[in-house]
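Take a look at this single chain, the form predicted on its own, given in structure tokens.
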Amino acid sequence: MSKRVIALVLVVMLMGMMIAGCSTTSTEKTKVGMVTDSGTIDDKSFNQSSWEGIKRYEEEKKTIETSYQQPDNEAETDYLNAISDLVDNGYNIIVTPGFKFETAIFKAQDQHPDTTFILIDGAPNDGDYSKAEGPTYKTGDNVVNVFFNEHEAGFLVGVAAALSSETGKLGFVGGMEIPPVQKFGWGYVAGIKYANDNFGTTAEVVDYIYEGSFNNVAGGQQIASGMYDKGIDIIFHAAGGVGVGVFSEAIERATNGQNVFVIGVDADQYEAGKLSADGDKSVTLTSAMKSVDVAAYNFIDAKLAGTFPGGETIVLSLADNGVGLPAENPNLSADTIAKVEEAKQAVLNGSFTVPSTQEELDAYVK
């Protein structure tokens, strides 16, 4: 074989190898991971909603592969170790749902500068509240912070509760007294007031309690029992795992014929309120939803599309479809749904502004 022929063969072989290499690169999937907050991946709340958004992207786009880490505990070091495990295994987009990740991401964003973080319901800070000026905040170009107008979702379920209550007595159970939970509660109280003023209801919040954690199931059930004993027939929980106890108490009472309900939080919690696994009846009146799944989905997409808003804080509102009620609400009457929609339009057209602070709420309900 001549030298020229050999050279041509080598060129062809080299081109083939290059094409094969390009083909392999083009089909390589981006690895997207998640670290769970309090609770499990199937908590029917924040973790599950975030994970569902990630998995939906994987199923629809076919361009990512996914995994999650569930730390044994909830200390900063546990979160940092879980993040490091994902990074070491090639995961370069990591979703962290919840304010408890704030201090971990404050460190991780510098430790892993080539990793993209989607921090939901938090902003990276050093957690040092001993300083007069408070914690030091820093959001790197590899981080986006996503927040929600929880007060707008709380407002809608407050209107629905006032219109649906038979006793006119309502309750609120919060987990930890942190801004997202507070905003849910402020909006809830404002929604009840709005319904009383505009739709002729006479409902009132009889009990408004913070349990102090997001994982005390027994504590949630005990609080709910006391509320239902007072004649409260609808409880809005914004309490994570504590809300599991609220649901347990409501299901037990409904099974025995008592007409009580729970308003879910973060995700559509209709299934969480079912009296039996194979039945249709649920104690979930409706849910104050945050589109956590949409946030995870959209910002993964933004990263892969080259439009990731690194270093920014994004707030999703009712106008963005970032918060709201489930598409289906079997326990709400048609009249209630119509009036909730009327209240929603008042917010969207600017004729009513939902209080987002205690001071604004006090001024509205006085």
Contents of the next structure:
Amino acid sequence: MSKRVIALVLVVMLMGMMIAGCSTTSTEKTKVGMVTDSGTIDDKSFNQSSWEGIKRYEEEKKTIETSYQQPDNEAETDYLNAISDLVDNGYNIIVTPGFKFETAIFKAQDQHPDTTFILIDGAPNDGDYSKAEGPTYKTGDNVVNVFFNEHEAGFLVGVAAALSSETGKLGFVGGMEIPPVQKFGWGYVAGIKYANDNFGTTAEVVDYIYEGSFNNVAGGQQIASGMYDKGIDIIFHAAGGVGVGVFSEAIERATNGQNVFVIGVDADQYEAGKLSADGDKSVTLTSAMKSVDVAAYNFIDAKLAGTFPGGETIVLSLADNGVGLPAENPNLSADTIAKVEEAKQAVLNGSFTVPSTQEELDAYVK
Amino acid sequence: MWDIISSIVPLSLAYTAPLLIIALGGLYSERSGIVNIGLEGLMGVGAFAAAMFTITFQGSLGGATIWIALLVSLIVGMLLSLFHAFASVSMNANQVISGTAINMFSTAITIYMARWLTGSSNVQIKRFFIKTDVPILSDIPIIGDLFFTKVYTTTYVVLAIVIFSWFLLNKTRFGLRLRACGENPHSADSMGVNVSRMRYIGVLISGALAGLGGGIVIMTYAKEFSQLTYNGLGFLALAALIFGKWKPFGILGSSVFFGIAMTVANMSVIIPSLQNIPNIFLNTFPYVVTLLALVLFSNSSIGPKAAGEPYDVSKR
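Write the structure block of the form predicted in complex with the partner chain for the protein whose form predicted on its own appears above.
Whole complex next, starting from this chain.
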């Protein structure tokens, strides 16, 4: 008897919740959703930056309401399911950060023609690399692809590294060998060459490697240790979790009094390089930043203002403040900062073009 | 060549230590008759506990923080394993299901708690162990370079626990009883051994050591707790346990083997003489060898006979 009463109460409560749930959806605000690529929404990296851009828009303009989905896995179907969930719940702008969404958006753009997609760091394609001409690319009118000139940020940190290195030996640790990571690396090498040519440094890249993943923390530490043992004193990492290991090794060595540095990626990683909680010493020389939040913010704004560049591929460059160095770089000397600024102006006024492919880099370095 | 060896061996020992201690945890549990597939989850809560303790007390407790943090990771790992013990010993539940539940629960709760307590799922610590050279011993030629330079103190703690475990399991009454519960619980029971109690102890030690392993990961090479902490070390430990034939020194050997193999694979990209070998061979090498070993030695299966079966008095 009592069990039945409890069951009845539960049913009534459940129905009440459903009714309450329905009533809250009748607001005028546009719903903006996001799907995380790998990792969590607060990964202090790519997902978090995108999400911060969306949240900033929500707080400033108060015309949108936001939510995100974290898929259980990283397969295309997981992404498609997450997107469908958001669409079914009335989200008509969806931000997807990361190249891993390329194939999912390729399908989703047709499945949900009334939904707007902002794809960061990728272009929708069918992922079929077996064809001679490569995969089929298609960007619908409801999609905008946002890319960054990572090589320009890489270039600036390369100049800074060449000017700051004491041993003249530099290293690069990339994660997976994918375009955004490669472009950081190519720009870095070009920046070092630029500094050698124009500022009289004699720096060289001793190790230039791709670890092959973004999550091997132990591997990152071991690689960094091997590099520092070779006399390399500055490592530029574009490798997510592998970079956590690089920082780990650099912090240990700096604590023991060794002069080693790391160059961070995507966001300002000065905090990640701090040796202790209260001290102000950090192993982060500077960071090659990529303003993912600006991308999310601007294109939500464009959609709501009716100026959404659907079907287009937008590249955010140094000139757009889409990439660059942090505002504060306590580990760079005033002289270095001045010279990096000089190099930056050369890029901005067009007197120097940073190589953005392997071929262009080879031609420049030769 | 010597340069390569002397740089790889110390680094691989740093990576071996947590693997070894987690595998040893698995050994206690399986020797008592309880399969513990939840090592990964137990490692995760240990790592989380160590990270949370450290960021909370790193300012006030000073240098002692790192040791207390390891103790905390050990205790929290033990507490979580209590669930496994309760489900699989008291409730006679399926041990694989219970262990899997621990893994799933641990990933979710730690990320959630980290986010709730610190505002981010990534918890970076600022007090940790640093690789150092052991005075005097590091000056010994060859051996000094390999085993006493650039080591974390925790590596020696782990080794001490392994040696103690060998003694405990093989030379004491307690060890004999624990192993009896894993081989033939009915005989053990008939001789007056409290099987449930021994199995509880086995699982709790296993949780404590797995938690400690997680703590060591955070306090030595990772220095940051995040989703990446769950990278399969607990499952690799299970492989090390099987490959090491459920013996303390066996898993010492298999863990060192895994540690060196993984380090060689990781570092091959910056070692000129290894750069020509495709990375996939080096990365899969330890697992291929484990599979081969399992196939070759499957006839002389050496695992505890009663591991995985709930103890049922009525079957005596």
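Residue numbers count along the first chain shown, from 1. The term rigid core refers to the maximal set of C-alpha atoms that superpose within 1.5 Å between the two forms. This structure is a prediction, so every number in the text was calculated from the model and none was measured.
**Q** Core-aligned, is the CA shift for Asp280 between these two forms 2 angstroms or more?
**A** Yes.
**Q** Verify the C-alpha shift of Thr77 between these two forms: is it 2 Å or more after superposing the core?
**A** Shift at Thr77: below 2 Å after core fit.
**Q** Using the rigid core as the frame, report the C-alpha movement of Gln258 between these two forms, one decimal, in Å.
**A** Comparing between these two forms after core fitting, Gln258 shifts 2.3 Å at its C-alpha.
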